[in-house]
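Only one chain is shown below, in structure tokens, and it's the form predicted alone.
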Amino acid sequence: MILDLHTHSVKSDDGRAKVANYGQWIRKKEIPIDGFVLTEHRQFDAESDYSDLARKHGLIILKGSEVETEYGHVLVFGVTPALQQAFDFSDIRLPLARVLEACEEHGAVAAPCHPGRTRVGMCAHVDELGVPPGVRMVETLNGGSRGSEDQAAQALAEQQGYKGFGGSDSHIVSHVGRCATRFPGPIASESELVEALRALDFEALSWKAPS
């Protein structure tokens, strides 16, 4: 099963895709995808019920967020209440130790993505603050970076021994798909996501022209 696990809708504040039109923009353009995960920067968006949509594109689409650390944005996956509740996915300077350990203890599982960007991603931080403990994967290609950021985070993938996985970080239509995560066996909710990531048996993907 082939998964785009970071895209953004319009109830992202930057996006502008709503998710019915990924579902018409994926079967129209016979992108090889089975589904895609809504990583909504800073919130979790627990209200919106997309099994309609998804019956009718027959597509997976599943839910995470994506919040911010001092070591840059990070997608959490698994997201349940009593994870909403241990913090504030609003908060701009989280501290990643606190996110992770969270995740962990909720059975959730949070990953540093677009490492490689300027500011918003780990390799910026790593020299200042040092490794941080914790971490299993990171987004080494993301349909969004430019010049050499995915070469950067693919060399960190490689230097501390991370899972790298992939994602479009689609925040228009047209960009769904660009970059996505192979995984061995089906995946039909959000739990199921969180355990076919800790076994860290999954492999990015890229169909994006070089920029």
Given for the second form:
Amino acid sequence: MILDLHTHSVKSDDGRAKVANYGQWIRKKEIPIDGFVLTEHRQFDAESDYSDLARKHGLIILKGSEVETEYGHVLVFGVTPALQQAFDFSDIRLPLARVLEACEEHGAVAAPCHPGRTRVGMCAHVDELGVPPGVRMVETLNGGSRGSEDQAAQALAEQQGYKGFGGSDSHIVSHVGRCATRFPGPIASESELVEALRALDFEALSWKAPS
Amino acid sequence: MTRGFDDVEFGEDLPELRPDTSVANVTLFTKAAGMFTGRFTDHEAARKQGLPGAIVPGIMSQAIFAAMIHRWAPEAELQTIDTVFRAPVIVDQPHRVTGVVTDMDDETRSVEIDLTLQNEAGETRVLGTATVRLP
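For comparison with the form predicted alone, produce the structure of the form predicted together with the partner chain.
Below is the entire complex, every chain and molecule, led by the chain shown above.
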């Protein structure tokens, strides 16, 4: 199963894509993914129910979040009401250690995204802050990153023994599925996604034009 | 040619545009817009302000998007252009602008277009969406 683990909709302040159009686009353009995860900035969208859309397009549509830490941006998968109480998703300087710990405690997964980007990526902060304990995976292929930024992410993953995953980081409809992650088995829910990520058995994929 | 709503399909690509982002053309734009600052027209002045070079004004990038849309559908009524500026668009460097129809509303006969402005390395500098009403 192939999932785009990093997408944004109009629910994010800089997102311009409607979820319905993601589904329509994936089918019209035969994008080779089975679904996607909505990771809205600094929030968890608990209210939206995309199950009808998912059925209509035959796609898996899951929800997560993208939070901000002193090490840059971090994707959170498997958000529960209890996890939402554990830290303030809207805080732009969350301690990464706190996010990792809370995710571990509440059955979720936290994973730094686009680590090769300046300011918002982990690589830029490792020299100053040291290598953070507890990170097991990072986004090594990001649809919005430059080639050199993905290379930096891959070098970090290799040095630190992190597993790499992929996500498009799409903010507009036509960018969905540029990068994604292949899992060996089916995934139909957030909890199954967490289980699959924790197994560390996946592969990052990219359909980006080389830059 | 008149391009009406019924001529358009979801997923349709607009013809790509290679905009003129030369310092001469940007200077013409800034004069017309009354934007008298070196950061748009003088690479050295822009570098002194910490920029990598002279930059194309944001409203010129939006105008370039509008030009692409009107070349595709001259009678289109451009209702909104909503842009996210990801990185500076550097003057005198080649760029390409693309658009694709990603939503259609039969009732209002309007379409939404994804917009992207990339540099030669394929890096997205500006992205966004436009809402366009067609005859």
